[in-house]
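Shown here is one chain on its own, the form predicted on its own, set out as structure tokens.
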Amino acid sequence: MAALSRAASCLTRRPQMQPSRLQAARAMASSLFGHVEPAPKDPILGVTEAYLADPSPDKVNVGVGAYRDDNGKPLVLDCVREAERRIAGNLNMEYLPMGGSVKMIEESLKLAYGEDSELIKDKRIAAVQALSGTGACRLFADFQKRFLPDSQIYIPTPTWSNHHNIWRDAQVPQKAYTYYHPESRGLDFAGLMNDIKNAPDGSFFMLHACAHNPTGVDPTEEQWREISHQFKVKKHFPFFDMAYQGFASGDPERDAKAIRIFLEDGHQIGCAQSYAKNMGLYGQRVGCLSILCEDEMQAVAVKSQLQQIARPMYSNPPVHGALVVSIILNDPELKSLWLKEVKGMADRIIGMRTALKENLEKLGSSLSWEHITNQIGMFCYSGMTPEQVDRLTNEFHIYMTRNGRISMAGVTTRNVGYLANAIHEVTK
């Protein structure tokens, strides 16, 4: 006890840092990061923050890019619940390889390239599991910078805002190509084709495979064929971001049509797949990056380099979401249930588009709202100005991004009338 008392006494007598030295240490720490300014709020995530802080009982969030049921609640698919039941206590949670789950990748390639694709059989596709669609895009951007350092990427105007961040942080120069026609609320096909023709031969283009974000405007099948032909003439490389396969039309095969057209025409392509929207696995961050190569040997080399890029970035991808996806897609009964459920989600959104348009017309709006039902997928590019969106928020407690993008997943049978009335008030 005496020894413990002496030790405690020594500790209490230990000299404290002098105030001047303490101030100097604090000043040094402050100056080290003193130049760091707060980052601007993400234009999409910031909408949800503002919505959550609003105490109004009438508030509506049509900004979030996540599916909601007709009660405005997040939905977990029954096929996902069953897959998780099978996983629980039966499968280990060891590290996956750097390239991810082999089973999940196999099923993803069938979904994107076709169940009986010769390209898969010939092992011409380099593919790795990625951190959802964002991670797949970032892996490709880093691969592009490392192995084609003089290349640039053409990105549509407009596009999902994070596309710009991804290729910017990978230090790949960006150029814009024409896509949306504001007056018609549709595709500027002439402008698009003109930019494809005028781009230097062998340029990289980022294309939305279906349900273009944020506009919901997709080329027709015939337009995709013309785009593919012009890419062939110019030797351009198409990189498809496919975030909504199955979720756009309710049919995964139909939603992959653009990719299939390019494959039929003999293009080498890149593809980012995500299971956030079509399986509701938002927080699991599960996706796939694939690059079609000239032969099996090239595919082996490309995959090895993609794994090398992933290694210092996150080492290897998470296992749980990959298990869920591989179980669902590899089991005929669960896959059939998934196809039914994803069609149900797509159909509800299509139904809400019709309801919003009809409500606006019943209110006597003098504007045309045909674009609401002509567009497809989660988002409706309404054509409203930032000032009109601000009025929706300030006067009606309706939250969306200032570019007028409405998340149709947030529209329900209970709020569609209120939303239509508010839109009518700010646009008449």
Ligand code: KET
The other form holds:
Amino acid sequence: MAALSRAASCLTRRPQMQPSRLQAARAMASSLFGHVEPAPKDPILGVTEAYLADPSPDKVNVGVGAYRDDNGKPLVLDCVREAERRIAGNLNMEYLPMGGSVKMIEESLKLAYGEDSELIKDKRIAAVQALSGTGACRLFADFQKRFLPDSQIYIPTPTWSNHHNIWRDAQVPQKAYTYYHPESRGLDFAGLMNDIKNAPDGSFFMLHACAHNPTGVDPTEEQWREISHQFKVKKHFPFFDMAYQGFASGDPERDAKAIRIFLEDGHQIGCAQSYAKNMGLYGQRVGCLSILCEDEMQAVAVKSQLQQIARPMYSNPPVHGALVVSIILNDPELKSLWLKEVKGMADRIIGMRTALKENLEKLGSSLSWEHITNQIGMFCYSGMTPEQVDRLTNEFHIYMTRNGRISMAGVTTRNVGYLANAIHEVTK
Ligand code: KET
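Switching from the form predicted on its own: structure of the form predicted together with the ligand?
Zooming out: every chain and molecule, the one shown earlier first.
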């Protein structure tokens, strides 16, 4: 750095420097970053980049978990359009407080903890607006590192790939816990319970609240009760990542069931909420991080610390998406329109699951595709190998993550036949 600033001050003092010396100064400057190698492509967002670069008219993107309508187009919900109409020209774009929009947070807590939750009334929940679900997870991970520096985080196998990056960058050591059973394409409940029992008392566990990504496999209500009970015995801390509230059952209230079970059992919990998927506000980056505390005093302290983590990173969160969310959730009419639209998205995906399975069966595939319709949420964890996925991409211009995950949100009436045919070709 000292060399660079010397070179720079030299440049300002002597504007007519000889070209050779200028080149030398530039070389010195650029060599500062000479050791920087290109980062590996992101396993999910890298797929979108590759898709966009493909000129083929047949190309299909079932990579990223982003909803498309049946014409394959991104969808702006009607409730969002109406909220935006109300914002435009009427509301100002001042800074939000460091912790974000108070109204948006209030509404988010009702969605996650229940409309009439005593915990909200008792002000026991420390909550801040976050940069969507990713930002909420990251804030929590940083909080965990700062206040429980010796703790670890238990993460399911498999999980959303970015969970690993988030806790890695927050420097929280990661442990894996058993989740998926590849042979049965279902939950490895015995393995999961064993790992919960064998973790040191008071461990942090990251749980997918609903619509597990990438497997589409959730515990049943009964299993959640057993998990919650065992967490109680072990004094573990459950951190729920809820990126798909509404996409599992079509009803956000039902999709909060796992969280409600833990609340009934008296756990302290953490929760990351995102409006990317269920309001289609992907690029608005609006979400909420909440931590349920022992009492109001603790909640005030925790919230102030979360704000302190946010302040030097991004100061305060963006206002527009927060306005959209709070307008929709605050207005009974807009809220019921939203609920209808969430259900519409979930139902279209369910329809595409059936269509994909039927197409594969019609083609005479001898494999079982039952899991396509048994799994829930945005994704189908197909069981295809990385090599089969590579063939789909190279031979059929179908883009998806190499773990065999199909984003059902990108499947449409028009491309489902093409997709089924290609899957049949690479799996037969
Ligand atoms: N949690 C999970 C489980 C998740 O799948 C995502 C996004 C997020 C959090 C973050 O969403 P945000 O946009 O920050 O609110 N998953 C999709 C997109 C991505 O990878 O960023 C995906 O898996 O395709």
